[in-house]
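To begin, one chain is listed below as structure tokens, in the form predicted on its own.
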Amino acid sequence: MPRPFRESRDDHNKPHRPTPRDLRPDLRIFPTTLWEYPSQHYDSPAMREAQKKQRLQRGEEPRKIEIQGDAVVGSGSMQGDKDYVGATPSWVIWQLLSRYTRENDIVVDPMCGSGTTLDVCRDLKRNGVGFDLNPQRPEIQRNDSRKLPLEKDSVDFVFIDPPYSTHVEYSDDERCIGKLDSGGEDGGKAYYRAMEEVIREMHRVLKDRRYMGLYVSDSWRKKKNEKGSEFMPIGFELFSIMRKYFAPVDIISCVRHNKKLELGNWRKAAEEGNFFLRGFNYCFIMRKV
């Protein structure tokens, strides 16, 4: 049966429907300890200027573009790689660097992943230095985070988003901390011992009275081949380790916008299995004293 004929409308006469990018709020410093942003990445200043021009071309009233901090024109709208598993939300790093660093400061990420920290540093005119056992970009240096090739007291800020146990395959390198179980038969001793080496190294390279940020989540899993489940309070465990080396500044709760959290089957499983989906990440802010 033939489809009914419909008149086509001129695309120029169609009202513009807001896209998720249009709905992103202006990026500004969050004043409370509850941080939430509707997407994984923020738009770079270059992208916001392009959006402003598009709105003017459509005859719309341009939104006020308000980017606090020392942001300058970047090279694109994306920070890091959106397809990189376990990517850090770039807006979290933006919040930290806007508050605790200055222009031209040296910012180090010992587990740089796809380079999100480096791109935020670019936008804010900071000097980003990235290391990783599995570098995704030429400017990321291959290195184990437990021994950084940096001088003592030489860094202005350190940011790290470590593995949350063995949920993600980050690297084939046997030194990868992501291969260490934060639960497991040893109760997570190998994982936390490795993370303390990383934290101690971060303390060594950081300048006195300067800051660091650690972004992490707790973990839960159903036990294999046996009844019951296992909760791993990774956040509290790492916080207690950091207290040995740093003074706590604050604890931030970052709302997670993981698409899996909205899936009906995941929610049903959480209700029927009487467990909780991870709805937030910690962002621990510490100072070297």
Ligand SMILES: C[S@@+](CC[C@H](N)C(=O)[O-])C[C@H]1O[C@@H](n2cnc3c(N)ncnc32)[C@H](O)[C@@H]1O
Contents of the next structure:
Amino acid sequence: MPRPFRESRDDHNKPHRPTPRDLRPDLRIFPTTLWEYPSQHYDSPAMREAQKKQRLQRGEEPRKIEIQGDAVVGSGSMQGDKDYVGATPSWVIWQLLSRYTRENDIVVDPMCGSGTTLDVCRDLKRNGVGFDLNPQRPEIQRNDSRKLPLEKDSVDFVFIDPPYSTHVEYSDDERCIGKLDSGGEDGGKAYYRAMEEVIREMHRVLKDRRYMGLYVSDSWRKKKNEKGSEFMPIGFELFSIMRKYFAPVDIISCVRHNKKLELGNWRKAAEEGNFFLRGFNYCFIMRKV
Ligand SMILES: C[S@@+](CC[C@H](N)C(=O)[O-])C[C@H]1O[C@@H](n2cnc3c(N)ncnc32)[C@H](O)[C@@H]1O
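In place of the form predicted on its own, the structure of the form predicted together with this ligand is requested.
After this comes the whole thing, all chains and molecules, with the earlier chain placed first.
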């Protein structure tokens, strides 16, 4: 049975100081519908080599891979930007592209943020095309994902990691879907209407019989100024919208081994308030038929 990632050699009774090796996921296709991964980023040997060469050409020392906080940093060990709040775990995109695309395929990310999808495309020799209202890199085009400047049936794969309601302030742009509440007074109508426009556009640009992946989490919050709480099943709602346009291929549960969820305050609040901390994200895989 393949292991999802390299485990620590320690037994669980002893405190273990993780090494970069413990925290990096193995780059091979994961066969089950539970994708567990230890780190936001994977280590790209090709990128590491290229960066090492560049540094040597500039007369600099090769940069060592090391741990900062719970992240591994150093040459080739990062995709996208770890400081971009809401960046997608690159390993999830790597799994999707490895299964559903081939070299030179055109891969589009309509909400590309810090460019994680573009970095994975580079590693796997796919042609990545990124859009975002708040582009973090020059190669990402500023664009509202409800209208993509692409021909119908022109793309081999689409990946998207949309805002999950209003958790993150991505930009001041009024068109940002992260300003729309997936619950609240209108019951999320504006959010789901906007997301349906995005999904319809993804369907338009995708070639027949090609695949897409949508990575998302549900949401829960305490109600402000009143008693009670609100659960927003964003995953199932978006899945039912996607089913109008696409055929379902599979649903993956993605789990990051996030030590922060074990921290005293979070844990205590969840126990005392009788609510759940978000422990997984969905990755919905769909096919245009
Ligand atoms: C979860 S983040 C995506 C993160 C990205 N995959 C990465 O790894 O950095 C969601 C992104 O959606 C973008 N966004 C929100 N509304 C948008 C819209 N209408 N059109 C295009 N991008 C939008 C935000 O600016 C934000 O970068």
